[in-house]
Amino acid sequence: MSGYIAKRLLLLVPVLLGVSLVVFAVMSLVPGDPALAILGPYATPERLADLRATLHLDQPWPLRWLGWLGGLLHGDMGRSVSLERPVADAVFERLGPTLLLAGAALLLGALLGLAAGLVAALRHNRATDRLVTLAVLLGISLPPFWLGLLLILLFGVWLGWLPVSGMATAWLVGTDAAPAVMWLDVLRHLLLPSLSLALVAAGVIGRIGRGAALDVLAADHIRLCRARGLSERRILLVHVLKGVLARVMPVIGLQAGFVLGGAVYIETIFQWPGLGRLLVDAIAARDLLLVQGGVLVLATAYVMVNLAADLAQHALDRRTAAA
């Protein structure tokens, strides 16, 4: 097991190097002068030259990439020009809300998807199976930002049940409210944005889960369990669920990338104070170092979640050790 973990950890290095290289290359290919975009059209040539020298824009981007990697080894991501503060401070300050949003969406999507897949498989070729399959296909087809707007319109504007912006109610921030009250308020603000991402993830997980559940239900060891007289509830919760989880776990890991990437525009729609919204502002301001640092941190989080999913699959099914 330790060797498997070490092997997967070693694979993180080339993946993250590749991500940083792609981000650097893409940002360098964007047309226009970053210094001019930051300072504006009325900046003097001297100020433009100073900023280009500060950001090393007068050097080829491969050299700037190598220099940035050297700074990362010392824990330095550079300094944000638009925020006038270290990139690491700005990124990790916003990382918590994004991980909260993405984690809630992934957990909710996994629970809904597994439930939908199991129900459809248990009611195979019946009306329930067709209804669940239709709902799954709709979840896969609808874009999260459109779902978010519909949820805002329904639960925020028409019904007025849930807040539609921010992470907490303004009058609670900075008060001596009880922690339970604060967390309940955060959960109320979290529900709509997480649900916008979770419904699409649930569609993907549910579709794969249905096929996996059908295969597990037809397996020989399930027939043996029934022949031994085990209850259907125990067979479902112990044997079927374990087999389905082992097959669906890699898909759940892949959906982590979807919810982290989707957080960029979902946070913008719901004004969620996370890293995705910070990246949107950094791209608009052409803050290269802030974009690079934020994308690298999100990519690291995605890779770590995939690693956790692989380890969970390995624990559920040891036959994946040779993979």
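Rigid core here is just the name for the largest C-alpha set that superposes within 1.5 Å across the two forms. Positions refer to the first chain, counted from 1. In this text, all values refer to a predicted model and were calculated from it rather than measured experimentally. Compared with the form predicted in complex with its partner chain:
- With the core superposed, residue 262 shows a C-alpha displacement below 2 Å between the two forms.
- With a cut-off of 2 Å and the rigid core superposed, residue 273 has a Cα displacement that falls short of the cut-off between the two forms.
- In the core-superposed comparison between the two forms, the C-alpha atom of residue 24 has shifted by at least 2 angstroms.
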The other form holds:
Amino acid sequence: MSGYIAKRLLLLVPVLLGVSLVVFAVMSLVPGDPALAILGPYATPERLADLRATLHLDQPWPLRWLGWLGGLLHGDMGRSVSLERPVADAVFERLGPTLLLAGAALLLGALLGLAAGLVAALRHNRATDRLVTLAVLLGISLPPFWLGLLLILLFGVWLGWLPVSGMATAWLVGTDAAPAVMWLDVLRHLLLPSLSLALVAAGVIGRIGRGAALDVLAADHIRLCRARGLSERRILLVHVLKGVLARVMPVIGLQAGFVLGGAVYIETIFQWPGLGRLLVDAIAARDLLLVQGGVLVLATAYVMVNLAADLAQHALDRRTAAA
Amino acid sequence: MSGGAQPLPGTGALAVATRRLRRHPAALAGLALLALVLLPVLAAPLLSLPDPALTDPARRMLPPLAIGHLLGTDHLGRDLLARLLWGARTSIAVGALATLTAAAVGSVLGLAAAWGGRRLDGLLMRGVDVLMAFPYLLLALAIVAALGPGLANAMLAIAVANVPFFARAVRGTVLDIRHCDYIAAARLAGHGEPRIVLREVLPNLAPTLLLLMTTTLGWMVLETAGLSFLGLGAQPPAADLGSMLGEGREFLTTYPLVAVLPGLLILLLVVSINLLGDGLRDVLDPRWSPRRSFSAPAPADARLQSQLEGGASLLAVQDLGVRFAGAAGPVPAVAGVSFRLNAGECVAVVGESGCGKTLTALSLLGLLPEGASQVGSVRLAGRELMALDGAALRDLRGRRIAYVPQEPLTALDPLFRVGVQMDETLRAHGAGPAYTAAELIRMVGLDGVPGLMRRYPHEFSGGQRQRVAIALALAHGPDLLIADEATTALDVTVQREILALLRRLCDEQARALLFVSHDLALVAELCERVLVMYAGRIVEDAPAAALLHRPAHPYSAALLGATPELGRPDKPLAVLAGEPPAPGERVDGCRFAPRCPRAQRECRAVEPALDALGEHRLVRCLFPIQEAS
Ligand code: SF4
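Show the form predicted in complex with its partner chain, please, because up to now only the form predicted on its own has appeared in this conversation.
Complete assembly follows, chain above in first position.
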């Protein structure tokens, strides 16, 4: 197990290097003079020259990439033009709320999806199965930004049950309310945005989960469990559940990509103070260094979640070590 | 979502696929829905709709059914219906274009990787891996950020973000196609590589590509809408569904329709495309749709009462039948199986695969696959098992009747340590187990294997695993052990060891053994009596020695002829011509008649009964082989 973890951690290095290279390459797609694109048409010639020097635009790209990497190692992502502060500060300040949102969405999506998949498989080819299959199809096809708007309309505007913008209630911020009160408030704010992402993720996880559950239920070892006289409860909650979880884990990891990317929409709709909204603002302001930093950090988070999913799968199923 | 890399049937099979598609309800629903949505969208220029860009501040936010505006107007007084239809055209066009672009570029890369040698493959696939380590939404966003907002750039970004998916899937498919016979044939015929790719590979790739494109089109439409929603796609006054949704968001509380309708249209489009894609997948590649499944056993049919009196037998099976639910009524797979098993007796059930021997064994445990039901009577020590409910049956399983599976690598749960599975088995029944774990391990000869309980099934050799499975089966000291092809997966030496172990364990505790196998020579060594099954029926029931030397049923003789004789591998096997009838297939008279060398006209008239032949033998044959010697 520890050998496997070490191997996976080592593999992380080339993947992260690759990810940084992609971010770097995409950002060099900018047409024309990057310095001009970053600073905008009203920049003074001195500032332009200054930026060109910091970006080492006179050097060939491999050197520039290495230079950028070197800066990253020191936590230096350059300076945001629109915010007039270091990119790293702005990005990491916003990372927490995004991780909270994405994590909640992924957890909710995984729970809903797994439950749906299991129920459908247990009621295979019956009305419940068809209903779940239909719901799953709807989930997969939902535009998350539209779902977010519908939830706002329903729970925020018409029913007035839940807050629909921001991460905390204004009057609570800065007061010395008990931490429990604060967290409860954040949770209330978290519910609708995370649900908007979770339902779509649940669709994908539910679809894969149903297939996995059908496979596991049909497997020889489940029949042997019955032949050994184990109770249906134990077979379902221990043997089937673990088998399904082991198979679905990689898909849950992949869905992290969806919730982290989809956070861009949902944070915009719900005014969630996360990295996604920062990215949208940065794109609108043509703040390329900020975009570069934000995308890099989100992509890195995705790589990490996938690693965690792989390790979890390995912990569930030790046969995967060889792969 | 991961690239399914199986070659699908070639274009020649497309006609068949189309026919099957027409009978696929989900695909038809998708097609109908898509047509319903697409028809007005495509016909938009022909309908006399107001100009979608024409603003009229005096007539803003009109409710639906307003004069001249079927769905009302938006915040600038533009006709909502016209905007929806024209917006949908843009969304679909951009999504389709992105799909085509991604498919074309991805196919070229995938082909190059699969066909261009190791180094190119390695290089391209590393690149694909890195791009796939990226959330695709984020990749598309970064590209648009660099290129600048606009519909063309959004299309490009989405296409690029999806190229890795296509490249990987196409590569896998092409690699599989490469190994097909017709490629080798084309090579032998001296055709050049370009010609092979063009004439042989591409047509066979086409169905896979079509499927990939249909399943991706849905996401592409969604992603385009997403970028436009953020203001990075369509720029005003041009509009697609996503940008309409984005604009309408501002008026969500005052006039929700402006935001709700475009989203609904996106949903309808994507749902119908996905439905169609699912149907296409089912039709083109049945392997992708998990259909086969087993579930909790159906309660046994208790209506049939046994005419069999208890007697001294441990197991008495009478008129056992197994049926599968079929489209045209139940299909019998096993019929009229009757036999008895005394305490301590070893009986074998032998036959070709598909003859119903495993179904017979499973029905004794009430563990038939989903869709199968059983009739008849199974009595264990006089108690009718068919009348028991699930809980009572479970109580018997593992305690009175135990089961040793064919391949314990798959039959032991691969995700749990042997110790856990041993433990749960020992605790499975209220009354304590007959043996402790240590005793069981000694009984099957596994004492001395270090760390046994902490290991996973895959960490054992085949023989050791089978011993573990036997230990689990013996935990509660069952009266009857059912071994289903328990040695088939093992090599010959280990096979003999396991057989000897089974024999010893049954002899010592006067335990009955029902040994299911296809190997007649093997069971003859182990068992006292052999039941030969053919096409779901017992055709001969005879003492092992008698059967081995003087088979009475022509099928037993044929089976024996097809078994390699020990020490005589040079002796040619008498291979039986033909196939057994499929379950449910109509065969008049004796079911073996089509393959039987002794068949007469009478054989095709009436099915023979299982009649006594001599003192210890039952045979289902009109003209059994009489002893000549
Ligand atoms: S009944 Fe006739 S056809 Fe059937 S096995 Fe006997 S001889 Fe052959």
